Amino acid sequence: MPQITTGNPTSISLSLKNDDYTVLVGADLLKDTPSLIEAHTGIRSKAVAVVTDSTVGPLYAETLLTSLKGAGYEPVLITVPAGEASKSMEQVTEICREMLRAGLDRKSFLIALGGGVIGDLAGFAAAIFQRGIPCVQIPTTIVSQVDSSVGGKTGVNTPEGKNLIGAFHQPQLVIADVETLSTLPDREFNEGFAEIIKHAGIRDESLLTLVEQRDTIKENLIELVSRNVVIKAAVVEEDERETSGTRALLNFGHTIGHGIESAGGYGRFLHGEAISLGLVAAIRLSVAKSTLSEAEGERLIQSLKTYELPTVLESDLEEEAILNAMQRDKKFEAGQIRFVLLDKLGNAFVSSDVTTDEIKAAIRDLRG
């Protein structure tokens, strides 16, 4: 289990087979970034590539440079177009570009400004580029703080799919300040909710006590996310590379929500909108096929419109383009359907006796 520390920051210390590291969840750390990376990694160079997309780069960019330059580093910001568009090869190959031309080598390392667009981005660069240097992540959304930046998966999309070209990559440190979530708009503040209602329905239930307490949910962001941090975290030691089945848990909604994401077009729908659709088709599912009750399904579904996230998927995207895209999903094997159902709240269990025909039923259902 994951070793846990409380204080400003929170520590939380995952233990892999060949990589050890930190998650640090806190207030006001950004610029406190160096010392951070001198107490908890090996990481002795004073090259840097800092990533950052153009949302993220003028709140929060300056800051981090200016005490990465007065702790003596030698930074070179690189900016990219916010949104999901940018997860593309050519962004991948710009970014390791740009690094080359600014003669950073094998030696340097790479920090991750952003939400998990940067994060998946920016770690796929630091992966590649001269065969893989370390990278840092600094998470500044609730999706990236919550759920992407930790477990070393990354990658890129395609027209075929999400996610489909990647590597893990696990970082050296991952520094969650809450203070940055505090420029997030409603809606990208909201969409987080999806993954975080996803851990509490596979793995805390108790967790859902907090998250209905929307009047002061902001005034528990470190509690909140370094709650979920080690949700992720135990999963993710349990089976980092999703090779014992443990990991696929946390695909709970993702089977149908990446379908509907892809099928959508990457810009309309948020990661955690798309998600929070493909979790309640999977809640109905998981009523009909399992144990899970309808009392307990409807919570969680209830617990999704709290945060205003959609729970009717709208009549113009094709249910053929969904399956299309969900076939193309890493989440098939040999053309077999991998579904997370749940028993109860709190318990997930990957199920291969979700047919096509139900899946098909369970988008129709999301019509209303």
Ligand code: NAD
Second form
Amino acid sequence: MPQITTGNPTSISLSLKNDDYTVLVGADLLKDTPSLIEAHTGIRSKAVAVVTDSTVGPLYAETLLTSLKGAGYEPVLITVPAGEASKSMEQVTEICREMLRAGLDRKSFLIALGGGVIGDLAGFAAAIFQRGIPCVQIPTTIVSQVDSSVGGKTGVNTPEGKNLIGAFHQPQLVIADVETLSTLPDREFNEGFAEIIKHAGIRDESLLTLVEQRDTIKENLIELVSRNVVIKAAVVEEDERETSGTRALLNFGHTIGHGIESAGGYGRFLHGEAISLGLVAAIRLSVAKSTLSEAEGERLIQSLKTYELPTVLESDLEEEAILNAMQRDKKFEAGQIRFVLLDKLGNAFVSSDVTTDEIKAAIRDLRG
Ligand code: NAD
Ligand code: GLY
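Switch over from the form predicted on its own to the form predicted together with this ligand, please.
Every chain and every other molecule in the complex is listed next, the one we just looked at coming first.
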């Protein structure tokens, strides 16, 4: 189990086969990045690429760069356009080439400063640059703080589907500064709750009680992020490479959700919005095919609505386009779908018992 020490920052330590690392969750941590790197990693190089996006850079890069330079680091700032469309092989190549042009080598390291797009993209660049350099994740969205910065999945999208090219590359340290969440627009703040509600659904019913307190949630961000990191870290510790089935439970809502995100063309829905729709479909299938009660299912769907996440699919998105995108998804194995269902609130399992026709019906049901 991950080790937790509460405080500012709260520290959650993961112990994996070849990587031990710490996730720090607290307020106002960004300016302390150099001392946190020194205290929590073996990184001693001063040459570092800071990869960010065009929204996060203007907000937070200066604080980070000033602190790094003040501690003797030589940071090279690389900025990509904000948005899911940047999660591409072309951008990975560009990042690596910029690092080469700046003279970075295999002794250097990389800091990913941004949301899940930057974490996945820059993490992948770190995985392949000079056959792999250390990466520090500084997540700045709810999605990235509660989910994507932890666990080492990195990668990019292609027109054929989401996250189909990538690598496992665990970070050496994750610094989740909840102060950075204060600049998130409402839509981006809310989208993160899809992954949080997923975590509650698959692992921790009591987390839903915290989530339901919408009016005070911004006062409880350290607790919220830490509890989610503990859930994610525990799953990753149990099944780092998604071989035993445990980590696959994190795909709850993602089979149909990724299909919707991909069919929408990476730009129409934020990731969490597409996952919200996928969760509604998976919740309804759990009620129909397993023992999740209607009341439990409704409680989860109500939480999605509380955070203004979509629960009804707009009619112009073709069912066939969603299914085609889904069939290219990694969760299809030899044409057979491994679909994650809940048997009760807080407990999930992988089922091979959900048919394509049932999935089609679930997508139709999403139209309300
Ligand atoms: P994102 O990185 O695109 O961020 C959403 C938007 O918010 C962007 O426009 C970004 O510029 C902006 N932003 C980020 N931080 C900000 C801040 N502090 N203030 C103001 N604006 C800010 O998207 P996301 O929702 O963070 O992440 C979604 C991505 O994460 C998807 O690509 C998804 O596939 C991936 N993901 C990966 C994993 C994993 O395990 N690797 C898990 C979940 C999601
Ligand atoms: N977000 C799914 C996983 O990390 O496995």
